[in-house]
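Form predicted on its own, single chain, as structure tokens, below.
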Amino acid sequence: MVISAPSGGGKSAVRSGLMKLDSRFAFSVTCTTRLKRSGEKEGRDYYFVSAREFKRLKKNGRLLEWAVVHGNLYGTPVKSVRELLAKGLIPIMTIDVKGARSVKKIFPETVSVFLLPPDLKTLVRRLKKRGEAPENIELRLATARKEIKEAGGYDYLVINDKLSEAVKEVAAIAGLEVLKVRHNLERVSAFSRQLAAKTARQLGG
């Protein structure tokens, strides 16, 4: 599952809420060259790497997607996503719109969700509360205008007004996707085989 949002849209908070709500969700940790913020932990929130290390990972094809956001590099290691999928978990990627397009190319079954705050006033308030400098807020709002134009390419839109409700809505989306027949063909086939075997026994008797 890919979750995108303008800065201040709450994608990290929604991701954390999903992981607390349902053990099937697992965060696909991205790597970044930006500085670590207060409260963030290496390997939990991001892998904090140098620009040189990031370029090495990119050159060696070890990144599922990568992008430059506000002057910093962000990327998702391919290995981390495949490991989660192999365990039967639902990887959550909180990435920008460019990254979402790249992921869709490699994993076409990816479910994409675009988060929006209820209004612009709320978005600005959240950015200020996060401690962003005035010039950074203007930069992020300019980026938001571009990102919102890409929302039409996403599968779902969730308005993040009340966090707990937004988390429940995104979880509900995942629940519906998991139930789609194309994801459960093996279970359908297994039931069909059991039914065929029982029918054969009855006819034989």
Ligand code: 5GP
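Remember, predicted model here, so these are calculated numbers, not experimental data. Numbering follows the first chain given and starts at 1. Throughout, rigid core stands for the largest set of C-alpha atoms superposing within 1.5 Å between the two forms. First, how it differs from the form predicted in complex with the ligand.
- With the core held fixed between the two forms, Ser23 has its Cα displaced by under 2 Å.
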Given for the second form:
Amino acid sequence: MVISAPSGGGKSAVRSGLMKLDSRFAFSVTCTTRLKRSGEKEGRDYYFVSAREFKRLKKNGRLLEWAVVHGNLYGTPVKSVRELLAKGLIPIMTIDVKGARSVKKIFPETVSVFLLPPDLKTLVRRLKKRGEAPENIELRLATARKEIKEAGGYDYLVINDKLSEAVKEVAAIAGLEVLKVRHNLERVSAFSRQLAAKTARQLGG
Ligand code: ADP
Ligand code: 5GP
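Show the other one: the form predicted in complex with the ligand, since we just had the form predicted on its own.
Entire complex below, previous chain first.
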């Protein structure tokens, strides 16, 4: 599942809420060349890498997608996503709109969610609360103007007014997705094999 939103829209908050709500959700930790914010932890929030290391990862095909956001490089390691999928978990990718497009191309079954705060005033208030400097807020709003144009390409829109409600809505979207028959063909086949075996036993006497 890919979640995008303007900066301050609530991607991290919703992601944490999802992981608390249901252990099937797992955050696919991404790489960035930006500096660590206070309170962030290496390997939990991001893998903080140098521009040189990022270039090497990109060159060696280790990144599923990458993008430049606010002058910094960000990328999703292929390994993180594959490991989570192999464990039967639902990888949550909180990435920008360019990255979301790339992921959807590579994994067409990705469900994409665009998050929006209820209004602009709320977004600015939340960015201030997060401690962003005025010039950073302007930069983020300028990016938001471009990002919002891409919202129409997403599968779902969730309004992040009350956090717990937004988390429940995103969880419901994922909940329905995992029930799709195409993700459960092995269950259907297993039942079908049991039926075939029973028929064979009956025919055999
Ligand atoms: P993003 O990851 O999209 O940049 P964050 O998750 O960091 O956004 O949210 C920005 C700020 O707003 C954070 O301080 C976060 O705790 C707060 N926040 C997010 N969602 C809500 C909400 N529904 N109600 C109140 N505060 C929120
Ligand atoms: P921040 O620096 O505020 O954590 O993130 C800035 C932006 O980069 C956000 O829109 C975030 O979703 C996006 N981002 C974080 N990791 C990745 C990534 O691996 N790939 C892409 N394409 N965007 C990312």
